[in-house]
Amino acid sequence: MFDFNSMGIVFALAGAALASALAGIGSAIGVGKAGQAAAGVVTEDPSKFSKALIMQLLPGTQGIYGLLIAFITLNRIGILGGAAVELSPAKGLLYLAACMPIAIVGLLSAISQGKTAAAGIMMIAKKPDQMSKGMIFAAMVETYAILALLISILAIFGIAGLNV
């Protein structure tokens, strides 16, 4: 029988799993764009494969923060540690609601992250030594996914000590 007082849990546990599985598949498709670009590069000049790596990894962050949150959350309710916490569904909600800012966030800032680094990428191939401005581009978008993250951080530690 379906009982809506034990969900707190299953809120809780979906939003780690967003956090993780959203911002993850925002990195994966913003490497995979970065990384589609920086083939093109290497394939004419194979000696800017360091250059064009570095680019390539800066959207992946945003699959780091969501994980970190996923991390946290799961902590905080106890499954890390084998003995997870009685939630109220008003509780759970809100660690759902807590872990969607880097869910969102990372998603899209890193398929947007992704776009810019291979944009940059394609810069390096016409004067490398312009790198650190490409960089600087990637890392204005990189900007709102760590705002993300520092709500999502601030949201999850605030939740212990509301009475709901």
Contents of the next structure:
Amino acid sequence: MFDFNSMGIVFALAGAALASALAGIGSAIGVGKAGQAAAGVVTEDPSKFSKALIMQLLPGTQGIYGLLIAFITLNRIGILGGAAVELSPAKGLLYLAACMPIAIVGLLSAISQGKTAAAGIMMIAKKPDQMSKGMIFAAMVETYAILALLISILAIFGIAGLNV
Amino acid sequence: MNEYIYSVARVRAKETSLLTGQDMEQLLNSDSFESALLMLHDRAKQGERDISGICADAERELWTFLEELAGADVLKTLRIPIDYHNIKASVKAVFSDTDASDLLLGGGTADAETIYESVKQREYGELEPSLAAVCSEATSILLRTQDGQLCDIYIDRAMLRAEEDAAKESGEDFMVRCARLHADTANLGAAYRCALSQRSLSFIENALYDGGSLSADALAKAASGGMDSLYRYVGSTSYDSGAAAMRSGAAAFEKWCADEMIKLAKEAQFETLSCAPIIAYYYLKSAEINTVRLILSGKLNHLDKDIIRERVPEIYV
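The structure above corresponds to the form predicted alone; please give the structure of the form predicted in complex with its partner chain next.
Now the complete complex, all chains and molecules, led by this one.
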């Protein structure tokens, strides 16, 4: 029979899953867009492969941030060790809410960063000496993923001390 | 909306091989046709030794490149002027019983030889209905009136209509803007020539295409009132710089038309996802080919470089 009081662990696990899934999807799309631009440039000028590859990797970080939050959450709720802790529904929802910043910001920022990286790769095609500027433009988008990561980490570690 | 990231990245890489303003200046300053050819060979790796060979090779290479980048729906608008050029050349060649092979261009939606044979046999079954109708009507006009200019006017108007319709069908805003600019510059050019030769209002109305962003009626009325009236009208539109070019003469006006297209193509340099840079590349490369043809022909005919320079459009890169 359905028991709402046992749903805490489900909510927490859903948070971990969303953090890794959404941020991962965002990174996959972002790296894909940058990869298309890289392939286009390398088709015409194979010597730009390494520069294009570095730019292509930039939108991949959000997926790593999502994975990190998922790991921390799984560790906190005991699923990684195989001994799940008892979680109240409120605490489970708190973990779910704590995972949301990196899940949502990771998804959207990775897609935006992919577009910026693609534009940077196109810039390299015409002006290879301006690569660092292209990287800075793409890195600016990263700022918001890092802020979201920070909030998710602070929230997850803060939840443990709450008595709910 | 379709994304063209891969294609645009290829265009960006390819743009680095376009001839720059400095290259064109060097070509202009070369001592002779031979030294211009040599310079072109070094810069653009052109193997051909004659103007038509160089330009034909470049055009073939351009179309091969474009076909790898975009689908038929996007390229159709760019191919339409080639089809109508081939119709014009075929109708005139058949009518005057001359060889059209040197005049036919590749890259249209229909094979140039098929158009020629269809016009020659007056059997248009192998052509798409819209092209067949234009071939049939153009032939009929020429047979009926013996007036090549009327035939040209009919084909040009049909071309501009087909181009604007295809651009709208493609759903690409940039393509629509290009087609509209082409229609406007064609109308301004026709109005300019009509005003110069003091044509009647009814003739001018018939010569202008009823599309683009300018009012064909107002333009026709202005052109029928003489050059000053035309300059005043053009000066009051968004093409006010065209009025100044018209005042400077036909060569300056032709250069202005090419510059306007290059200016529009330049706007696509900030696009990364849409097909605008692909379309822009077509116009830029075509302008480069035409400019090289112009400079080499000038050199071959020992024209003064200042006379050639007057006609050389602004270069994008």
